[in-house]
Amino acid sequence: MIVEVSAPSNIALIKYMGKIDSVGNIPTNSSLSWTLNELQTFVRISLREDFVQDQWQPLTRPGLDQVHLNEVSIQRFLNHFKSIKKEWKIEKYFLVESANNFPSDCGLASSASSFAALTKGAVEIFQKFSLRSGIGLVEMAELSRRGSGSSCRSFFHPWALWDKDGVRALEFSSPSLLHQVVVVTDKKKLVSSSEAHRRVSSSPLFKDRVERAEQRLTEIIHALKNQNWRALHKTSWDEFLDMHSLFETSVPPFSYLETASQEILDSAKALWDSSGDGPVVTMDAGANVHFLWRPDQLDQAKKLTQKFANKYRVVSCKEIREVLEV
């Protein structure tokens, strides 16, 4: 018996950074994310009668990036799988295979898509052996959150809000956005996201972090409702710089920013300064730079892509790829 599922990554404009409860991944502040349907993790789960314990290995298939997990990451992945198995009272063993169509562990939220896909796959295959009825998206998202906090947002689109009341989808009248990410580096981060969550609480800037984040959330939701693109850009920019300032002032301090990151940010800023328009820019806990474009900005997206494509890997959604091929 085999099931295969996939789940998307997501990029937060209001960041989940800092935990009240590290065991349950309870965040200190609300977060708001855009779902990245072009960045997917694929998980295949196979029943293995010959196994005496669950095992993980990379999923190998054309078009997928090879995943290299260390032993700690493998155990974290399988422990989440085992926790779901325990809830379903399943006593069989499985082979879990996974891979992404984008680089992992470099600031592209592969943890979110990986744990979301693992949770979906586990629930699907365990239901075949259990009398337990199916569960809805909200319950599945909450289950996934235990393994990776940000993964709960990957179950909803286009926007996902995660706050004290749980996680849910948000929709606005604004047009669907087009995503790009300039991959400055695909090397594994020296400081993991889990470690970053732990360290930021030592920053002197963390004291008022919740207040700043909640205020920006209000501003971003207001900007989206009123289709105020400039306000959306400004708040998103302030928010990711705030997050990186937490990293740089923590004890011990660390930084994900690279010279190339700053080069790309400077180009986006120059575009806004010269034309009064441009992409919404954000960064995750990594060196790579994300852009969100309106559909009427395809020409700008093409020019910016052409500027960086000869030096960096630029991952674009389908609509932007089609323009680039013309």
Ligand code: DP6
The other form holds:
Amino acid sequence: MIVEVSAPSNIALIKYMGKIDSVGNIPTNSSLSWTLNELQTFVRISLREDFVQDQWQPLTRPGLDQVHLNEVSIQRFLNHFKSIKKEWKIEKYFLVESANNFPSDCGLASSASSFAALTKGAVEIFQKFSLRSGIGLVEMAELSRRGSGSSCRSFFHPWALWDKDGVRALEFSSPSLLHQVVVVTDKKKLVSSSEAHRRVSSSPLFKDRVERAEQRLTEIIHALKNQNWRALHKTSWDEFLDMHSLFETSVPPFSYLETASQEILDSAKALWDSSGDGPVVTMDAGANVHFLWRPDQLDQAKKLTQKFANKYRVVSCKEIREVLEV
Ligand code: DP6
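Switch from the form predicted on its own to the form predicted in complex with the ligand and give that structure.
Below is the whole assembly, all chains and molecules, this chain first.
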């Protein structure tokens, strides 16, 4: 018996950073993300009567990039799988395989898509052995959250809001956005995002963090409703800088920003200053810089990308790739 599923990644404009309870990944503040349907993790789960324990290995299939997990990450992945298995009271062993449809060696392989796909696959295969009735998206997202917080948002699109009432989709009349990320480094992060969540509470800036994040969430939702691109950009910019300030003022401090990140941020800012328009910019707990564009900005996206393309790897959605090839 085999199941194969996939789930998308997501990029947050209001960041999940800091936890009230690390056991269930309960966040200190609400977060809001755009779902990256083009960046998917594929998971295949096979029942193995010959196994005495669950195992993970990279999924190999044409068009998919192999995931390379270290032992700690494999155990974290399998522990999440086992916790769902326990809940379903399944006493069998499985082979879990995973791969991404985006380059896995460029620091993009966030845990969001992989834990969302793992949760989806686990629920799908366990239901075949169990009398338990099926579960809905909300329950599946809650389950996934326990493995990795940001993965709960990957079950909803185009926007996902994760707040004290749980996680759900938000839709605005605005057009579908185009995503690209400038890959500054493919080196493994020295401080994992799980460690960052722990450390930020030591920052003196953390005291008012919830208030700032919730205020920005209100502003972003307002900007999306009113299609106010400039306001969306400004709030997104303030938000990622706020998160990075938390990192830099934690005890001990740490930073993901590299000279190259700054160079890319400066170029985006220069574009906004000179033309009054530009991409919505954000950064996660890493050095890479993400852009979201409106579909009518393809020309601008092309020009800005050409500035970096010979220096850094730029991973772009299909629409931007197409104009770059012309
Ligand atoms: C900076 O979901 O990776 O990307 O719950 O410990 O697995 P764990 O953390 P994770 O945190 C991601 C944080 C972030 C911002 C965000 O996606 O909201």
